[in-house]
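Just the one chain here, the form predicted on its own, laid out as structure tokens.
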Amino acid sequence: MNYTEVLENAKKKIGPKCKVCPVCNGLACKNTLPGPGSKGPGNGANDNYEAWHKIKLNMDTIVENTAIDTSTSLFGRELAFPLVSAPIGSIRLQYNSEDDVRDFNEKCMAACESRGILHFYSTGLEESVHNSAIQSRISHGNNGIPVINPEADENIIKQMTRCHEKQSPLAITVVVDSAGLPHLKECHGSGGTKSVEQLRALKEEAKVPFIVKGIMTAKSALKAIDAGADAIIVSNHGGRVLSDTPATAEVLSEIADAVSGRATIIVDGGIRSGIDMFKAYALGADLCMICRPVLISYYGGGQEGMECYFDKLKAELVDTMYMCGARQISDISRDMIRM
């Protein structure tokens, strides 16, 4: 299977709010929530995708002609190279209504397994969701972070911690920016935006590092450090929550010039390409995270779809590396590119 017949395939199974388009920009979409698009009256996935195609490669080839090596870590966990899976709540709201999460969140930790990265996770919006995913983390050789929606109530949020607490997870996120979804204020009541003593209430619980997701500005991430977190995600949920905010290539900078090397720092929004991604080492990230064409891929052909799609991040990211002069990612620098 080659990555044009996954998406052949997807196209007839995806339902009808998502196109699969050859390139996953946001355009046909547009806004349409629940669905893959973006909350109104702008189109925050677009740019998020426009963002990354202004940054220029700075191409270097004299350089020692040796292999390259894109392995990372996250908290002592070896990863093949810099790459996560997203978390998404439910395919049955926001594209097809006869498909299921659960089998989802279980192809695609398998996928990862094989490929030697993660998958980020969401508890989802019913229990069945996140108590499947756990089984599946755990067959998967716990390759599998959970991702807890913010719930208005805290106590909701530490119940859930503790469901993992059993098999302990490598790490526990809690996202803050889904708080600007219409459709998770209309299942919970309130979208959910918490303090930072709120925060720092949940790291304590958490037991295990403590990621949050949702970061778009140094200020935020300052805020995210001081209630413990050990890594942050600059998000601004796909473009999906908030018109006009800036694009995740454009903050991520400034907020790894002020997260300085005390937490880990994972970006997501618009990331298609292995090119994409290696622009966002360059700009400060550890590690990306990508949604749509995964979920796309996983429409397409299932684990063996994902693997497709995970092959090919992984073969570009290895030729933009070797045509700029990096021969392992903590090579990646600022120099590279060019704004």
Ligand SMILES: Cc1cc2nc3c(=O)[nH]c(=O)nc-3n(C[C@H](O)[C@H](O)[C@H](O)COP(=O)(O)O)c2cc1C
Contents of the next structure:
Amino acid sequence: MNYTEVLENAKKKIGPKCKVCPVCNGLACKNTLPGPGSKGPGNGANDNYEAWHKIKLNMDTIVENTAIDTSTSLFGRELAFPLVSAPIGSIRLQYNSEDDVRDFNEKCMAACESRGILHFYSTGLEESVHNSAIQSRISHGNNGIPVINPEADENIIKQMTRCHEKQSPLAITVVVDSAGLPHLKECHGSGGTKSVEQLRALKEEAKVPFIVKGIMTAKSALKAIDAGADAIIVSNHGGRVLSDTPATAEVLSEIADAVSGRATIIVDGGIRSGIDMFKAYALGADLCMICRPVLISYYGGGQEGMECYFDKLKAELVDTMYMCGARQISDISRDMIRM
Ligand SMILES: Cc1cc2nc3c(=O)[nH]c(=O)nc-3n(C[C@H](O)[C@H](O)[C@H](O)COP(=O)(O)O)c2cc1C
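Moving from the form predicted on its own to the form predicted together with the ligand:
Now the full complex is given, and it begins with the chain already shown.
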């Protein structure tokens, strides 16, 4: 199966809300929420996508012709390349009423396991989603990291306890920005935004490295670090929680400078290729996270479709590193890009 076939197959299965564009840029689906699109006037997803393309690459081919090594690690876990797939809480709500996010999580963890990367899974809105994701995580080499919505703290703690029941995950993530999702507001109950003190208490409960998802300013990054976050995810939820925020590519370097190595930095939002990934590492990210195209690849070919997309990303990253003079991920530096 090649990526063109994956996209052709996806068109037949994904339902009317996603148009399976040649590149997923948030234009054809703008203003479809619930659905894959973005909030308000619907510019958020496209702004994320466009920002990566304003950054250009500086070629440097006067370097030794040695092999490219894309390996890296997260909290001691070896990764074949610096990519993770993003959490998706529901596909029934967003795509077709008969779709099942449990099947997506199972196949995505299998694809990630076979390609040496990790899947961040949403604990979802139903208990059965979380329970089945734990089962998938355990049967696929503990390669899933739970992402818990900003619910009431006691519910988060209950979900953390459940995460540890059979085998502790590598880390636990709490997402703070989905407090702004219009269709989730009702489900959050007494949840929503979190104070530094609340996050600090949740970090204590996590008992494994603690990740905060949904950071868009240096100020918020420093608050997350103050609360004890071991990693942050620079994300505006793919433009789905507030319109007219900057793109993640626009804020990444200032956040990385403020964090200054005190926490691992993961970034998502409009990253579609290994070239975009290279730019993100040059701006200071340790790992990239991708959502919508991974889901499109699931619709286009299940586990094989997602493996095909991951292989494409890795090959593009290797090519970009080769042409810009980087031989390992730690070689990638800001002087390799032009803003
Ligand atoms: C259909 C859909 C469902 C999502 N569900 C969740 C979720 O449950 N939890 C979460 O933290 N992020 C969720 N997200 C946000 C993604 O994890 C990610 O942050 C965002 O889509 C940006 O990446 P992208 O531009 O690669 O899609 C969802 C995104 C989409 C499109």
